[in-house]
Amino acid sequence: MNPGTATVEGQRASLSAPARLRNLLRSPELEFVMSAHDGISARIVAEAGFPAIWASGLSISTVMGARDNNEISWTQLVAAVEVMADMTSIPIIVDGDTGFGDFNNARRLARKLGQVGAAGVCIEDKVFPKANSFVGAHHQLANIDDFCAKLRACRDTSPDLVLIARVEAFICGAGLDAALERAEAYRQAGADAIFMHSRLTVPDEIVAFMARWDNALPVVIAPTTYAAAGAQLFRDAGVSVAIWANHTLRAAVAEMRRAARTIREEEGPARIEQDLTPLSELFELMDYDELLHAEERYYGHLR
């Protein structure tokens, strides 16, 4: 089995997944987390050496044939996370959108995510049903008191689950002061970290927030549109975790399109065969050797 996919029994016994995620958020170093959307992508992320997984709402919705506008149900999200948790031992942060409703929906989601092995959940302060932050201009922020009630309900229901409050003030055009006000309210409501989001192509909003936030809580970002700013800028600003929030899906779509078109046009895979993952590597990734050894253990005496 590959080192990244092996079950780390000693670590699992000494520290829970939420505890490991809290340590990651509090690390003095900038940490990077990669997105996944199903079992195989989760295992690939672990194999690559990332310390945690972002269970991307965009990516999970997309592979289910839905848009990232709360078109899938929270039960579908939980089912996808359960598969991912079965495939890897590294902590999983779940993109919980708005919590799929009011405080009661959110606390039920949090409880179920904890039951299937998630380490944390990120809930954003927009009105349900939400729209993807990179699509359209009409995004409505939730009432602060209502959102704080949602955070407190999740904390009371699932005290071990890491709770990340996502601030959408910049996405909604509310500005820096509103972002700071909301982040402080969410800190007081029990959030473990703040996810500060921006869709600018430069990191100016994030840097401005960090300059005034003064590390009151760890800050998480998803530099999807401003990645060119570079990791050192994020380090210098004091960011705790940067999430590559949709990159595994985008890479997979590009390669699947290329393979499908080539095979269709050329009536076969000869030209791209060398670029395809060999079946032997796929079997290794999915640990088929373990099954063969188990068959020998349980059926060997019958042969």
Contents of the next structure:
Number of protein chains: 4
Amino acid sequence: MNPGTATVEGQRASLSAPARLRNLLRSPELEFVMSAHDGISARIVAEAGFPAIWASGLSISTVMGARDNNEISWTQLVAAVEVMADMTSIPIIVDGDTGFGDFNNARRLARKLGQVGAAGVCIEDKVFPKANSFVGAHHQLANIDDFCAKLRACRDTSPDLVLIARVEAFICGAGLDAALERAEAYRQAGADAIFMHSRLTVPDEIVAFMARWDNALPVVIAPTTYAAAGAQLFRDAGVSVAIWANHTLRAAVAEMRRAARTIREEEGPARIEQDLTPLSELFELMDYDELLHAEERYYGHLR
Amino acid sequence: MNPGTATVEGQRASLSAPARLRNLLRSPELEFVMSAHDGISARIVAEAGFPAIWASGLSISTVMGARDNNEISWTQLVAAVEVMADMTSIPIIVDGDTGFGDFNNARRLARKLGQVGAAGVCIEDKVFPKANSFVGAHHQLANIDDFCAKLRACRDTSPDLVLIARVEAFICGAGLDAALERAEAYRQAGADAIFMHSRLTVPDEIVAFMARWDNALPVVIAPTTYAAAGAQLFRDAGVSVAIWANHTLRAAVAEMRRAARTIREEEGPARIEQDLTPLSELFELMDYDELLHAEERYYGHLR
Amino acid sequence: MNPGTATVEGQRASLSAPARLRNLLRSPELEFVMSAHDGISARIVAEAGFPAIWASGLSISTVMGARDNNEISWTQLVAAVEVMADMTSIPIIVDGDTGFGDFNNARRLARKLGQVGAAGVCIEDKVFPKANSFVGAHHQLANIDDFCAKLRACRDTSPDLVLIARVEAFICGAGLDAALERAEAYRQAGADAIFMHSRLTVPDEIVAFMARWDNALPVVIAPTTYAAAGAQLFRDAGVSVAIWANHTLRAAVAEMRRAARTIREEEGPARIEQDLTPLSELFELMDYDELLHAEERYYGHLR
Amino acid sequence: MNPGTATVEGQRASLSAPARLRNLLRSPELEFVMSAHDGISARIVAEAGFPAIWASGLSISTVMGARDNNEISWTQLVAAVEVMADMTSIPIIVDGDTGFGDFNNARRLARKLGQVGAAGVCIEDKVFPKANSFVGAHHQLANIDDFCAKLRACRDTSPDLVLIARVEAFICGAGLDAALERAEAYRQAGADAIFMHSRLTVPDEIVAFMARWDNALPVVIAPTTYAAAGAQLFRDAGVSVAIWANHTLRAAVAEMRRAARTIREEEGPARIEQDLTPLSELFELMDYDELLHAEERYYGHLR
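Got the form predicted on its own; any chance of the form predicted together with a further copy of the same chain too?
Full complex below, order starting with the chain above.
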């Protein structure tokens, strides 16, 4: 592992991943978290210095050949998170969608996510199966009591795991009062933080919410559509964590398309070879040296 | 699906994926095949117009957080191939390493790969667990008879699946005569094609092999280290298929690193937003419209 | 394989598993189907001469350490069915619960079940996550139109797979008219058969339904609670298939408890050794000989 | 959970599963351990009062439709153990076969087994893929140094997990001196206990080994073929743990065959109904009540 990761390793010794995530959420600073979707992207996010990873449902679905409509099963999600957790020591926040059913499904998901090394899970207040919040106009909010039942069940089952309640009131067109009512209900049900989602191209809904929420709990946002608003605005509004929720995937897709097209057209990678990560760097990123050292250690002169 | 894929779909109706792969191998033309490692990369390779996909062991291992030393299990490999096969209709050649054990393990792998939609499997003549051919200097060739047993068992179990025998004689420093002897033995054991591997930065080993092999079976290469030799040289040498064995992954890794670093440093994606695939294009690539149409179809005016 | 299975193998050559299941459903005879939940129980059901297997959700959940409340994921169910399909050639009817979500989840499940070798899937008209029909008093029927959407989506996606619509009207206390209305709606939506469920200890609900249904489609029952009514009554009522829905599991559980308790108390299996299947028979049931023959075939005198 | 399990739960609070397994191995008493192969059999073994479970490779393979020749992958084994660990709090010793490859595969297996809740892993000194020790006459011992490398790698990677080295010298016909030499080498490589295997119908090999081994480490046996020798003989010989390695499976198979045959012949379960575990007991064994209580707790009067 590179030195940056090593530092995180040092911190790991003293604090659990959930504890570090709680510190991150509660710190007065605005922190940025980057999405990942598999083993190598998780390591890349850690390498870049981000303090935590967003295990994006959209991104994980995409690499699994599925749409972000609960097409992959909850056990497939857990398996994807396990790969990511094995590749990094920074805390992972899992996009748990609606919890994949009722309170019982949600608490089972939470327990398994904790077992594979996730630091936290985010559950959103829509109906299963959900649709991606950026697609379509017919999103359906869950009943508040049912959703609070989910939160309380996760809380009881996994007291250590960070629990983030995602409010889809703005996505569903329910407005600010509904957003505030739900955020408060979820706080009382045991959430550690509120993820307030908006798909406007301006941050107005978020700013309006923050003005009245008064930081009763730390607030998380994903400014996919309103990134142009800028970090300072989020900071001034009192946001705790901003998630770049799908950017590593979108970078990968763009470049794979360019590379595939070019290599196809030119019958070879000559012109773009220097844009590709060399195998040597890939092997370094994946700790191949550790294996060579282990062979020496365990086989001595046998090999 | 886009028109390019649609054309392939048309062909699919008439010929099975293995049949199309056999045609590809036997055609007098040099064909290029691109690696993929998950659902979205498979679709991107098809979109770029490649006639087939190489399900790369190195790349699949990397996204699963593992090294290319049989760290992932054979069932994890099958699951990864299933995702890729579900995302595209072009034939998939699976990097089956050594077959994950003996003839029995190999034939079980082959059968499952066929079931999930692979068109062919490539088995290499090293000892399990293998190391990546570009790493280290201590690769061990399998006993010829044991390896032929694997090929015959796969042939018998999966008569339809294309069976490619990968010769690691050059990787192991065994020389040209050994390469020829093994290629011929594997031909007699039922292989449909020979994958002759070399890790020199020049194509000399391949050219020498082709000169004496006389196209007894179609030959596949992966010119990762000797790509600079150029397509015409491979064509002149009589190569049937050249595989770009890890290039989509290396493109993705390079760009994810650049994007993660930039967004981290600049506290936002503003400067590189235009380099990322827009969500709308991602949704198009993943056929989200199909789901909207299906909702209309099955729900009518209910939603 | 034993001769009985061999006969089925003979039939397999000519007809697909779904075709054989359709014949079974449409035949004028009452047929009995037995539940299984893993590889060995599937083989045992075939060995006993049953013409088909019920892949029981209750039983599969139990061996997976879960309750019959959609605690296991749909991909775990598919994996369990794959094991069973690999172990037998008689048709497998999969207990698909509610389809694990909406029409899209249901059609994805149906497609994967077909891919791993299932002959048919049974979908029930309750709300996800469902509860076992024998547990509790608060079962909730699905909206008819939503459920018909599921059936039509499965029908379109998997035209070959046998599609059985399970009516839970009696379980939910909705009465005979509701049962008939739903059965007819599901017939129009494309179901191949109706599974009419009852948890009374007498067959009255089933008999009443059959009297008015007039065999518009073949009818399947699971007389777990009203088995004492007897085969002749089911035959006279015109039932097509009666499923013993959990009996292999209940036999296994009972005997494992007895054996574990006895061996614990007596510090050894001496007294019950003759009640246990000998290893030699287990090896025969699992075709170990095939592997020995294959070793001879592929290694010759090498081993 | 029943009172017996509750007692174990009490102990669980104070000691980890590996710690309890170490105590079991080191106690001067002969202890008996029973095999299990899935969720329900694990719970039954705990219910019967056994202090630990043997996660049998033969049994797990059988229920997964595979032969005990490393036909299932190591990740499938881990998944099976996870189910068992989730169903019980008594320590689970996992039959890890040869570690599924070299030292790297073995240590990865060990780490994952620990993560899902196993208390210990047993690794045997044969060559991958192994055959069941009761089948065939051509078992091949691993090189001692290679096997010690595996043990040391597991020890380093999973210091907490109990590590049992299984000596197959008698199975391979290598004799007593070889058995002793290997046991001592494995002790020095870090094993917590030695599993000395024999397939004679008399305990002579074990007794001869114990006489010279002098309890340098606790010894585990699986008296499948020489059970008739009796507990007192094992006790007198100084054996630490005797494993009934496949008895729950063999009980289940025997009774499922009897039940399936009878129900088939008699067109119903009437005559054997009283031999089957009632659904009510099955629901009790699987804690269905917990779910009903949880519904009350989280939904209040909503349902």
